[in-house]
Each structure stands twice: as C-alpha cells, then as structure tokens.
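What follows is one chain in structure tokens, specifically the form predicted alone.
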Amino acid sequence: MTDATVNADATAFAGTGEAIIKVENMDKFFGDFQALKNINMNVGHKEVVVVIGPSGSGKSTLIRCINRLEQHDAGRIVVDGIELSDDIRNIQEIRKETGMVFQSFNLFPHLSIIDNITLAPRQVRRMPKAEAEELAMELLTRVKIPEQAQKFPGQLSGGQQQRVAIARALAMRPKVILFDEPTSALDPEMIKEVLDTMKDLANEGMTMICVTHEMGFAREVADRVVFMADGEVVEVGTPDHFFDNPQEARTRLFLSQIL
C-alpha cells in the first residue's frame, strides 16, 4: 500500500461525518528514537476507532499525544476545533473534552468511589457538590455498580475499579474518550464486564479511540480498525475488511499470530 493510500484510508471516518479529532503529519521522538512517523488520522463524531498492533508500535503514544500526556514534535493535532499547542489554555480545554481511561485504573486509593468521580467535575467544571454527587450516582448506575459508591478502590475487584475509572471519565461529560488497553491489567473473568460497559458507550454514540488487544471487541464494536507497526499506520479499514481481507503482509502476519 502506498503512503498516499494509507493516508487516504486513515483520514476517512464514519460517525456523523464530521471530524472531531484531526491528526496531520504527526511525529513523536523520544531522544533519537522516532516513536511515531507521519501519522494522519481523523475521527468522526460518534465514531469508534480501535487501534491495534504489536507491543512498541506506538499505539499508546498516539492517544497520549492526543490528550497531551506526551508532546508531539511535528505535525498538527486538532480536537473539537482546538489545536493542541504549548498554550496551557488550549491543553486545558482539550482535556476538559477528552476523557482518558488507563490500564491501571489510576484511582485515588484514599478517596471513596463517589469522591474519585466527583473530584474533577467539582474542581475543573466548578460543579456544586450535590449536583456532582447526583451525576456520580447516575454514572455508577450506568456502569452497573451503584452499590459501591461509599467503598474505597482497594475494596473493589479490578473490573469494578476499571468501571469506576470509566464513570470518572464520563463525569467530565467529555466529547471523546480515549482507552489505553483498559482490560490488559484484568483477570480474564473481569474483562467481559469492562468490555460490555465500553460496548454500551459505543451504542450510545460516544466518540471513542480504543487501544486494545481484544479482537472480538474490535470486530463487534469498531467503525474502523487502525493497525500500527513500528510507529506507522500500516492499514486501516472496517472490521470486515481488516479481519476478512487484510491487504498488507504485515497485517496478515500480526493477525496470524493472535487469532
């Protein structure tokens, strides 16, 4: 596949037909090592994009750049019309609209579940305490664990903690949620409950970029699958294209190793 074809495919999008995230000619270096090479990708409103690839391919670095947890070195990233730059105000505005769910939950162990969820809305969006707590209970009900509100993270299973992390991201009422291998730290029996929560979000129209190794989830939920290797976008397509008729030898090799 030529670079032009890759870029054309990578910038096509589904959802409502309007791009909410635009990544153009983006590079990222760690010292002399180039982690991302000329990344071009658009994501439409209400689109679910699943990013897969071998370890070290740049998947997590890509979404961390979109949320400015890592600073890109070249190219442009635009989220909901705001270009990501060194301007701290732009970074703050983008983070308000972009939730992030990590591998390792990142809950505050000394805070109750409801306090973990209400912290950001109260501090960043200046939401009154009562309103924030009402929202938190709605979200805990949405992720099917309202009975855990007064417990602490250490009292919950890994799957429950990850669902709390999803509720916490939703509490900021983001326009996009980025998932960085959200099931990789979970025991197998806990993975389904987290994936079911993510499927519900997708069905409700949440715009999502998911870095994951869960191929069943990618096939069932994704509008598009992006395959990365060695810091580059190698192939992009619908799940049917990707799993049934991949075009690139590198894609076919990867799929042969994991399916």
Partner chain sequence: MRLAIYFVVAAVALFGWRFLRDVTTKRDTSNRPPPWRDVRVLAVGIQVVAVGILFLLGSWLWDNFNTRTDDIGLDPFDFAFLDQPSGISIADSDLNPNSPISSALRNGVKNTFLTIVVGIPLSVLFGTLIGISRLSENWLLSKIATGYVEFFRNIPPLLIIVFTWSVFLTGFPPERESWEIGDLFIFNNKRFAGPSIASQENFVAYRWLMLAALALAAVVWVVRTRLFDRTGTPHRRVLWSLGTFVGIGVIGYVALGQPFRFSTPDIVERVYEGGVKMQMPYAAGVFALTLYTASHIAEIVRGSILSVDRGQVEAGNALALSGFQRYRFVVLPQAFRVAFPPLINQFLNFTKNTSLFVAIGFAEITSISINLFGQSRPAPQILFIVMGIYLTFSLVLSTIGNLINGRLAIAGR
Second form
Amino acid sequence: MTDATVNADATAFAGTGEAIIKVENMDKFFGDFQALKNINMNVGHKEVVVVIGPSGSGKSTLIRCINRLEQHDAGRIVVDGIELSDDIRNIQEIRKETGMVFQSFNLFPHLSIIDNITLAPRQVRRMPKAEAEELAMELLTRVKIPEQAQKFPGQLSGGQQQRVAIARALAMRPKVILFDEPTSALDPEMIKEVLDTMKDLANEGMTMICVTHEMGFAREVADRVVFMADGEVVEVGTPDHFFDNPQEARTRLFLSQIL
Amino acid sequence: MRLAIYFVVAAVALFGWRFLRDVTTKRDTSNRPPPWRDVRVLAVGIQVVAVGILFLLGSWLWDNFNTRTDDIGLDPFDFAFLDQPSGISIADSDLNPNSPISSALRNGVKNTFLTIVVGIPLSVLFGTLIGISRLSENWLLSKIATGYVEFFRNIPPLLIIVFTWSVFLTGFPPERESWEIGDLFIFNNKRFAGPSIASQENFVAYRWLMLAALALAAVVWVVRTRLFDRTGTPHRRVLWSLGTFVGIGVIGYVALGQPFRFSTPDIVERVYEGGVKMQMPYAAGVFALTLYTASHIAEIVRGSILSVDRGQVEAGNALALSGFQRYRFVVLPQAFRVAFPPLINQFLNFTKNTSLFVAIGFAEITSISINLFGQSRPAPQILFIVMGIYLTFSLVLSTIGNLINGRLAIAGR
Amino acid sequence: MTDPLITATGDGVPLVVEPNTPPSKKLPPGEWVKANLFSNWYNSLVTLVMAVILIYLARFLIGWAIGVEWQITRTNLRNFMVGGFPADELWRPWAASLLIIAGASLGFGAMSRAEHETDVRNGIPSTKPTQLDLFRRFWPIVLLSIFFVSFARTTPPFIGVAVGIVGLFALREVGWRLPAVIRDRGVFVFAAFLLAGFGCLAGTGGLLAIVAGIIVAVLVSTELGRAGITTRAVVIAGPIAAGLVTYFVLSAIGLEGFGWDDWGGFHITIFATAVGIATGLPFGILLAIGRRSNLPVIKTACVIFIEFVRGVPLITLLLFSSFMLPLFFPAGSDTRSGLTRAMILITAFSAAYFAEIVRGGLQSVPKGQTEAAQASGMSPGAIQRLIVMPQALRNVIPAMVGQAIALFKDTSLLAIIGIADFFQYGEISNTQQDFLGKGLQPVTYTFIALGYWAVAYWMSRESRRLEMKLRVGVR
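So that was the form predicted alone. Now I'd like the form predicted together with its partner chain, please.
Now the full complex is given, and it begins with the chain already shown.
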C-alpha cells in the first residue's frame, strides 16, 4: 500500500443482531485505477451509516458494489446472509433486499407515479395489481404526496420526485436502503423535505447507508459516520466523535473545508 | 460432423475460459455457483450459442450455395472471366464489346465518380440557397422554397430521375435539329455540349505557373492574416489572394503567348468536335438527383441555422458585432457543426442513389453490372465487386467525414 | 447534443420549433404586404422576380395539364391501382381498403378521445377535434383518392371512394363516442378490422393465422394483466388456438385467395411498404440491442450486418435477391416468387436502417434508468421490455415515420427488378399499342408522382405533428 495511513476498519457495528451487510477485504478497479482499496465494513440491523468524503473518494462506488451496479474485483460482500457472487440468482436476491435512491432520481418518465412504484413489486415480487397499488398509495401517503399518484415524473418538482423515488425503493419492502447523494441534485429549498423523509425512515428503524454531503443530517441521524478518501476508509466513528474530535489529519482537513 | 466439431469447440471455449479466469483472478473460487447461474459463464455461453447459430445458418447457406453453383457449373471464386470480352458497348468511351469486362467495370466506376464529383457540389450549392431562402423574411420567397422542399422530398428519387429523363427526351430536339446557343452550347436529346479550354503551346508550363500562383496566393493569405493579428489592420485576405492569383494568371497568359484557347463544340457528320460533351442521361440524372438531394440539404441548412441558440445572436449583439460578423463568427461556425454529420449522410445517399441511373441507361457501375448479367456473366462475382465498390465509396466518404467531424467537435460538448 | 438520428425528416437535424412569428396576420393587408414582400428594395426585387417566375410556371403547367392527352391514365387506371389483379376478384382489395379505413378511423376516434380525456385530467386545455381538423390532417389522402377516382370510367369506384371518405369522417365520430370499455381497447378494434381486411385479400392463410395469433396474444396478455392475473399457459395457448382457428375458417369458407405474385400497382407499393416496416422493425430492434450488447461476438456480427446493408444501394440488394438468393436454398426449393425474394432483402434493408434509428433511441435513454430498474431486482429482459424500449422507441417515433416514408419511396426500385409496382406502370402503360411512341411518359409519371407525393407528404405531416406533440407532451 502506497499510502501511509492504515485502512481503518468499519467492521464494528451498532444495531441489533447479526450484521446485515458484510464487506470484507473488497477491492474495486476501473481499468488500472484502484477505486476501492481493501474495504472492511459491516452494517447492523436498523443501523444508519453515513458515508462522507471528498468527491472521487469511492463512496458511491462502494454502495454501488453492494447491489452489483458495479462488480467488485476481490473480497467478499454478503448481504443478509447471501454472498454477492457471479451467481445470477444471488444477485437478484440481493437486489430484491436492497432498495436504492439515486442522485438524479431516475424515475421512469414514461410511467405515472403510481406505475413507477408498483412496477417492481408486480414484476419481481409478482404482487397482484390491486395489492401493489394499495401499497403504493400507502407509501405515497408516507412520503406525503398521495395526491400526485396519477401524474408523471416530469410534472413534479425535484423534491417530490426524490420522495417518489424513496417510495419506489420502499415498495420492494427492502431490508436495506442505499442512498447515493439523494439531495445533491436538488434546489436548496427542496433538500429539507427529502431529508425529513429520510429522517422519518431512520426513526422507523430502516437500515440505511447514505452517501451524502449533508453534515447536519449525518450528525442528527447517523449511528456511525464513515469517512472515505482515495478509495480507503480513513476514519469511522459516532457523529459526536467524528465531528467534534476527529483523529486523522485527512478528516480534519476535509471537515475544515466544508464546515 | 460439423455439429460435433462445433460443440467440442464450444465446450473447450467455455470451460477453458472458466479455468483461465479462475487461475487469473484473485477471487476465492470455493464458492462457485453452478455454471447455468454464473453471470460470467452465461455471458460466454450466450455468445457461444449465438456464434453457433450464426455458424450453422451460415454453413447451411454456404453448402447450398456451393452445391447450386456446382450444379450450374459456376465457380464463384473464379475471377478469370474479368479478362473476357464484355459483349457490351459503352457510349462515349473507347470500349467496344470486345474490350475486357474489367475495363467495362472500371469505366463504370469512373462514370459513377463523375456523377458524384459534379452532383454533390451542385446539390450543396443549390440546397444551401433553398435552405437560406426558406429563412428569408420575404414571404413569397420563403413559401416558394418551402413548396420546393415539400415537393421534392416526398417523391421517390427514381421517379424524379426518370421523369427528368423523359422530359429531356421529349423536350429536346433530335441530334440533327440540335439547339445551338451562339456557338457555345449544343442541346439535343442525346447529348449536351459546352465550351471548354483547349491546350495550346506552353500549356504545361502555364499549368505549373498557375500552381505556383496558387502557392503564392496562399502565402499572401498567411502574410495578410499575420499582419492583421499583429497590427489589427483589416486583412482583406480574400481580395489580396485572389488579386495575386488572377494577376499572375493574366500576366502568364500574355507572357507565354496564349497557352490555351477556348474551344467551342460543333457537330460535324454526327461527331462532336471541340468543347466538352456529356450524354443526356448523365445530365438528366445529375440534374434530377441534385434537385432531390438539394431538398434534403435545404432542410439540413435551415435546421442547423435555426438550431443555434437565440442567446448566441444576442451575445453577438451585446458585443456590438455587425450583422455580417455575427453570422460569420458566431452563428455559421456553430450551425456548420450541427449540419456536418447529416450532410455527410446526404453525400453517402447521393452516392448510393447514383445507382438509380440504371433506369435511364447511364453507364455507371450498377447498370454496367446489369448489362453484364444480361450477357450471362457470373452474377456472384460481379455483384461482389459492385457491392465492394459502393462499400469503398461509403467507407472513404464516411471516414473523411468522421475525421473532419472529430476536428470540428467542440470540447466539452 | 441531440442525437442526429432522432428526427422526423431523417435529415438528422433536430426539428426546430420556430419562434412564434409576430401576429403578422393581424396587420391590415396593405401593411402586411409591405412588411413581408416589399420591406426594402431588394425584397421588392425578389418578390417581383419570384412572382413572374411563379406566374409563368403556373401558366405553363396549367396549359400543359389541359392540353395533354390524359387518356392513357384513364385507360390504365386499374393497372395503376391493382396491376393485373383479376377483375372478378376486385371486391377483395375494395373490401380490404374499406375495412382498413373503418378500423383506422374507429381507432383514431377512440385514441383522440382518450388523449382528450388524459389532457382534461391533467388540466391541459383540450377540445374535441372538429371534422375540419380532421380534414386538415387528411386532406392529402382525401384529395388523392378524389384525383385517382376522377379517372374512373365506371360507377363502382366512385361509390367506393365516396363510402371510404364518408366512412373516414363518420366512423371517427363513432369511435369518439364508443363506450370506455371498448375505447380502452381501441388498438384491438383497429387490429380486428385490419385482420378482416387482410382476410379479404388473404394473400396466404398461414401468414394471416400468424397475425391473428399475435393479435390475440397481445390482447389476452393485456386483459389478463388488467385483471391482475398472469397465466403463461393461456398467453401461449391463446395465440396458437387463434392462429389455427383463423387458418381453418379461412380454408373452410374458401377465402384462401391467391398469392401476392398476382398483385400489382399502387396496391403492391403500399403492401411492400407495410411488410417492409412490419418485418423490418422487429429485426431492427433486435439488431440495435445486439449492437449495444457488451458481448463482442454478437456486437460485431450486428455491426457488420448493419454497416454492410447501409453501405450499398438498395438496387444491389434487390439484384442480389433476383440473381443470387435462389442459390442459397437447396435445389428444388420454391424460389420462383420474385416478390417474396425481394421482400426478404427489403426486410434486411429496412431492419438495418431501423436498427440505427432504434440505437439512437437507446442511446437517448439515460444509464440511470437501467440502474434504477436493476437496483429493484428486475430481470434484464423485463428491463429492456418495460423500461428501456418504451422510452427509446417513443423518442424515435418521428424518425421511424421518416424511415417509413423513405421505404415507401424506395419501393419504387422494385420496378428495376421487374416487379409491376405503381412506378413500373408508368413505363408499362407507354408500351401499350395505343400509346406506344407517343412520348406520354411525362403524363404517366406526373400521375404517379402525385400518388407518391400525397401519401409521403401526409405521412411527413403526421410525423411532424407527432414530434411536436411528443416535445410538449408529458415528459
């Protein structure tokens, strides 16, 4: 390893029972570039982990590896007891158990809001239409936009779209939700509504991994904060420890730049 | 038998590949899924199956082809027939039925090429004119241009070609009663002829001189540009360069004792003398295809100019550029980048559409090949050659286009 | 940058929504003329020159049209329309056209009603289109039918065209008023009529059976989907049963008809276009998916096929179909039908062009769409079918209409390999004894040009309309 820092270990987790996500010695390459270096991380049930770090540090790649949007090159990833291997069945199983919310919403523009939400339950979980729609309405109520059900994504504001995306992820009744910078593409006045939705989720006991730049959210909601730089986990800690008493020079530098 | 070989190859490929991968990756292989669920194996497997199907289909067709050609006593790999007499005569060439097939084909390529080099510039010129006319603030002009585009775009080019040809055929007089405009032009329903340059003494020297003049004009261009860059004085490089070129041309013409003269066409005893002549089908075909292609190019020109964001013109205004400057430096460079790829596409279409001249009997490559089929020449080889020629034309044009397009591309777009 | 392929015109230039012109029509006539025709000296000059040219041209054309001998088109009207189709079987094309018109206008009425209601629900102002609106959209076709029939020498064609035109307007009204239950299934109403139309022509019972099967398959699976039930067995068994039933019913009542080698004229031009699109599009979609595959073998095969077909002129492909295609089938195979052979190559041709259009559409769908679908555990097939393709195809509908127009024009090349299509009769009619050597080609070709023009122009207007609509539509 060229870097002086020893890769921090994020295996100790808060929450209850067995770790739901286990990442062991994971490497990821893009061609010759090593995007992730020997990542070790566990996430417990009902735990909220916030991943922060400068851009290009590999945060997004990390969570995209967990549901195989990117393929890891070495090490192991186990989600809810299922190992993420080349086995197409395992991949599908893991994707069923993990929801994902994207920076750019990625709602399906050709489908109405309700169809966006019911699509995966009906196609993947083979849920009857009526039941799926009932579920969708319930979720839309939960994210506080039930009146938009018949509209199309293009007719909604960014904040509303992202809340629909959260509802869409929830509709598969996942065990974990991965958030990939969910507020970065939003106008400032819409960030709050999305963060509030996420806080509600966390309070209800959803297991979440959030890649975000929202330090306030991290401090308030996170059980653990993971700081990444140059493809490595640099420091791990509770929000209080992390923001008030960071140990690593790189963490302090990063915090001084953004706070 | 073939099937068996194929399966062995497939199996070896599949498992060899897996083995290679397991050896080369650092990954723990103890936890392998069964192959029918392994995404990597599946990826290879699908390809193997696809190759297999293509291979089986291909070999079935190929077997049939070989058997059938054997039955009729044809060797599809025998290209010796190219040296046999073609049995067809081609107008306005020194080829007769006894000339070899290869020269007939070569003549076809030459004729196709002649239609392209004349037709494409004409289409661009005319199309641009129509396209700009559609944007004119003159209501009548823009409506006429619109009508033109809507008319010609929605008719098959083949129909335009045959129609033009039939109009030329019935509209122009027979050869004996040719229309002559002054001594300069001759029109009849077989050929058109016009004036040209005929070389005299010292013509070779004059040609070299003019080449040197061109180089000098380029130098003047660069010098004037540099001067403009250094001092800011208007460069007027077009004027300067053109002046240099024409000046040398005139001086040279006098100094070398009239190295060329204008030659006017004449028909003596049904033989054309002097000038340049072309066959009526050539003129009709190029004319018709130009009309058709121009209607498409007009839309490209118009669309590309309109595609330049209004804010660009406003920015130009805000910088106090004049109307001409705004167009020359802001709008047109951007419009041209938009127009270029579809223009290349139109050039390709023009090239392919020249094959329609077969319907009016102009001896380009496709009609030569059809004539050869009529002489029971082997179709597979001839078609292979003809398709190869068109592919070459397409490839050369699109390669040039891509090269230019790559250089035009704006960074960050 | 917009992908150059996604345009209605096929010219590769994005359609430009022209800035709203100032309300020039509201100017008093005098000022309007001054502003638009004589605003300065060169505009005045241009106007005058253009006016002179236009008047001269119009006078010439009118004079020519009046003076020329139209007898040739009158004598050959049936040839132009249906070629050598047996006279006592002419009810077939008539019935087919009328049924197709009926289905189209019913479906059209139902669709515009559905659009209207969606707009109303979404709070977009919308009114019921009037008959005049309908005429504005269909005038090229209506006028063309009237133009064609004006050359007829007997009464039945007049009645047929009148029924067709009246049906077009009346049945759209009916379609608008259909109860919602039927209206929601408008596609199937249209499909049923289309099927009945083809039934009357019945080129081949087998082909028809396949079409019936596909329609039933779509119908059954949509209905099951609506009801919230999906049973694979029914979806598969349904179409097979429908195909068999259609086939046997047709054989039993003797509607087998005869093969398309007896067809000709305008009929075959339309038919070749329809078949070229219907067969070319599915293959084109497959080729486009193949070309974007990350499996190198499949990708290479698709690229080679597409680039080869697009690199050579259609004529050479048609020559291939007539001189070489039979050599690729075992001795004794029936490869006599020139049209069948040509259609195989036309399918390949249009597939290659559609493939490039669809590829443009696929490129326009952001990668995040696939990722979002993957993240929710959907299978690759479902992602293509439900997420990527609907968006990709929607984005390139105008370009596909453009390709359909191009194909319609390109079918004229069938004449070169000796198939008696609409275009071919321009020459054939001039070789008849009555007209030989009279140099009447300009007359026949004018007649044909108007036929091609009206259809192609109508399609291009519709595609522009669609493009505008998709642009301002819900996205």
